[in-house]
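Take a look at this one chain, the form predicted alone, written out in structure tokens.
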Amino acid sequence: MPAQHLNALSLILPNTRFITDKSDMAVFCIDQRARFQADAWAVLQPSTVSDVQALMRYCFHENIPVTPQGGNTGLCGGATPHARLGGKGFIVSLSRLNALRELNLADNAITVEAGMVLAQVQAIAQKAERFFPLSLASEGSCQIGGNIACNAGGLNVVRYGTMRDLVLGLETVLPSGELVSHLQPLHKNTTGYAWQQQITGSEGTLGIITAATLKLFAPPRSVLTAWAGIDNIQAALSLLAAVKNYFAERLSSFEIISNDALQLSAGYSRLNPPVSAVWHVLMEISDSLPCVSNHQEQLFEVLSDADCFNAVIAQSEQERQNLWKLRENISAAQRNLGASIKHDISLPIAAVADFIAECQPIIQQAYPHANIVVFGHLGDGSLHYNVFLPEVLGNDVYRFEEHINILVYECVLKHSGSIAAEHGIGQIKNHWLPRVRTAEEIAWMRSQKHFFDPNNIMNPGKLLPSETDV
């Protein structure tokens, strides 16, 4: 890192903890997959906001790439420094602004700085007796500002939405360095643009997200989990049909799983499956009444009249928590058949099956000895579709990538879905963008992006397709 930046840094930010060996920076220049890596001059880590706001007009005056960086837990290499950048830059990690702002129980919301991590907002929400819906694999390491600017999704979709549906409230530092602060929670403001709405979701290319305000609430007292196994993706659809007619809003979560995802994580996890099946569902309804014996009941008729007999529904926290570990380790089983290709996509909910049915004959003719592992959250039509070539061995499969994504997308287009469903863009799918917006909606984009960041010193390269993929 040049001199004079360091030299000028460190008496602008007296709070911030400044990274410069190499070998302590490495766990932040690599992304969570090793899919990407490129290094930086330092990583900064502030713990104010009055010091985002010192670096961000420091960077901004001296033109200086930022890579903002939460939990990096992310996949699609949006919050690694990108390699056309030759080391320039700052990473600034979040982790370090991380403290509760405000409980306030009469809004049911909760202010929290953007370095807390999910699962200790979760916690705190608990211990008040209140429940914030927003739950991850990585739960346990992601942080608030980096599920903000990928607008996360989840388990819970089905019920409590997005993280942009879960957002009351903003605090962004500009690039500039000037800062944009509404905390408040109103849960009715109609004062023209929403701006929490645009930084949502733009994975750190228009500000850096130092806090926010976020709905609670009422914890689930009586929660029904039952897991069934069935022939095909249509008739996961016909019961997901069943089960929201009935149970509506206590529906929370609708996961279709592939049996070869099922018996990777029964595997690592040392459970037996539940049933055995071509494929299986895990539902949870849950409601802020205790009232789960009715629901159970209610549960098994619906079960009968759909046709599905082959179901087992949880009989104790212990017997639920081991159906969410089958589901949950599905990811960290897959580990095991190597690296992958990984999409991240959403469909049309009653486009689901048709897409699964007419996708894998197109990649096993061109990949024979594929492996495809499909899981997902079918409740709100998005799916984890990873290809495995098991010929190929570790991060070499990469080279590979570019042609499985075509393969893949080209047929999620066709049935009118999304290339991204949860985890964002970043630096892997941007060239893909004018696939699946108009050219005068990335022109808007840009436009809102050269408003507010005029050098491109934000989190450069990620999100907006470069102007020769247009």
Ligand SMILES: Cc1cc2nc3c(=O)[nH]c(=O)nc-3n(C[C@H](O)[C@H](O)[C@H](O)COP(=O)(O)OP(=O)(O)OC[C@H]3O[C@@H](n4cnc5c(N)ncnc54)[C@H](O)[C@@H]3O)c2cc1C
Contents of the next structure:
Amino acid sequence: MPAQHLNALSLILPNTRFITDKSDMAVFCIDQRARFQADAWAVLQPSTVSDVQALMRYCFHENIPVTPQGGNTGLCGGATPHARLGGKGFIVSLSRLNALRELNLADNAITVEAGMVLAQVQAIAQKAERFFPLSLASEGSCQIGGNIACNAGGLNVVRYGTMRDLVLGLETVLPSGELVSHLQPLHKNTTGYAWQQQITGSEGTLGIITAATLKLFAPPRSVLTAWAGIDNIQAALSLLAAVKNYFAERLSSFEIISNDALQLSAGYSRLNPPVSAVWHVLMEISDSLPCVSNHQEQLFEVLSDADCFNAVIAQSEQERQNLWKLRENISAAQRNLGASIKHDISLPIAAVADFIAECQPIIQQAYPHANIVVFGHLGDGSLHYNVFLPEVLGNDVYRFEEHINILVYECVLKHSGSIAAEHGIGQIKNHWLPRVRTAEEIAWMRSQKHFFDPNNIMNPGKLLPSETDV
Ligand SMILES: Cc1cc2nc3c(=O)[nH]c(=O)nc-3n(C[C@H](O)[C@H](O)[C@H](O)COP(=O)(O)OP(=O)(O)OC[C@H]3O[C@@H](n4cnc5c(N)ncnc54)[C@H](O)[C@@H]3O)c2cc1C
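Could you drop in the structure for the form predicted in complex with this ligand? We only have the form predicted alone so far.
Full assembly next; the chain just shown is listed first.
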């Protein structure tokens, strides 16, 4: 059966690489933290939009499941096929559909194909004296299509918003193979339903994103990066309020890091922690003007007004990079502790301190040896809340995942937070959807899914609660 489909496709997809050798496919069939693994008939890598259309037309007609894949850095099992498909279907990797279509400096917009790696978009913008602000620790591998599909967030959301705020226009191939193209650089366009908003955050369940027009900004020409040691979360929140109040939109990042997370990263990065404290804040203030000489003085003033004397400000680009390395290496450093149960949550900023104070004892009552590593983007209220069980080896820890999720998510919901701040739902949280979206909202989502994908071939088993995706 797969051979028959592969033969037929090889005749209609002149610009597609077929990967059928199981050892070559392996890296596409497992997610980056080895949490989800499932087989497929083949990995297909089209390099033209017309091939994506022909491929989808064929799969629609033959009822073949398709799993879109970008850089495969997602953390919710969205980009690997669902095990319930039993190996049926194709992984469609967008890596070769990666051209720059247009750089439009007058409109501050860039149009790129979905497979372009995020770091490359940043580099093109920088070369043109512009700035693309989406920034994640995975930016060297994740792709624009994946960033849009997940509505990625990252380090600069406090100033520039999430991917949803950065997309001006989209081009998408529907499950039927039809092309919906609305690539436009307009920053104002109120002409009815917004296609780009419908697709952003849809996690590959409504179609394959093939290109996007994205907003660019003036580059930050003067940047102040500070690291502050803090006694407790409440003090970090007071500092956030003071810095926001004073520097307003110039505050581009405000990260929180627990001392456990810092110690892990410092060892991994071979760097000394900048200060000793229970909690740490890494913040960045930036301006498009090249010489803003008094910002440093003003920041010192704000820090001292907030009683925050345990702080350093980077005095060189090298020092700045070292501070960011300590933040960005946390994810990689955590792997030395083994597998963890990860939570990508957000909370109203005023509730963050209560959540942290309440959740830890709840978990440690059930799992006395649990080690909780907390870090994240406090400026926008989102946290990575990762639970390690040191006595449990490897992927065995996932036996406790459902129970630990209940403990964490119930506490998040009690404080009116979200169980998915920026990584999405994928196949790991879809059974939680009825707890976080109303029945009416889920019915509306299902109606959209049914309209675009009546045969449920687009990324089945993801986002919507399973079994009855459509
Ligand atoms: C070290 C590390 C740090 C991270 N930090 C952050 C962070 O700070 N903020 C954050 O938001 N995320 C973060 N992530 C998560 C991840 O990098 C993002 O979710 C990213 O946006 C995924 O992009 P990707 O290209 O790897 O997508 P993939 O993992 O390949 O896919 C993710 C989802 O998008 C769908 N998809 C991919 N491409 C397309 C397409 N062209 N059309 C339709 N659907 C598509 C897939 O089917 C899947 O459902 C981090 C991950 C790692 C490993």
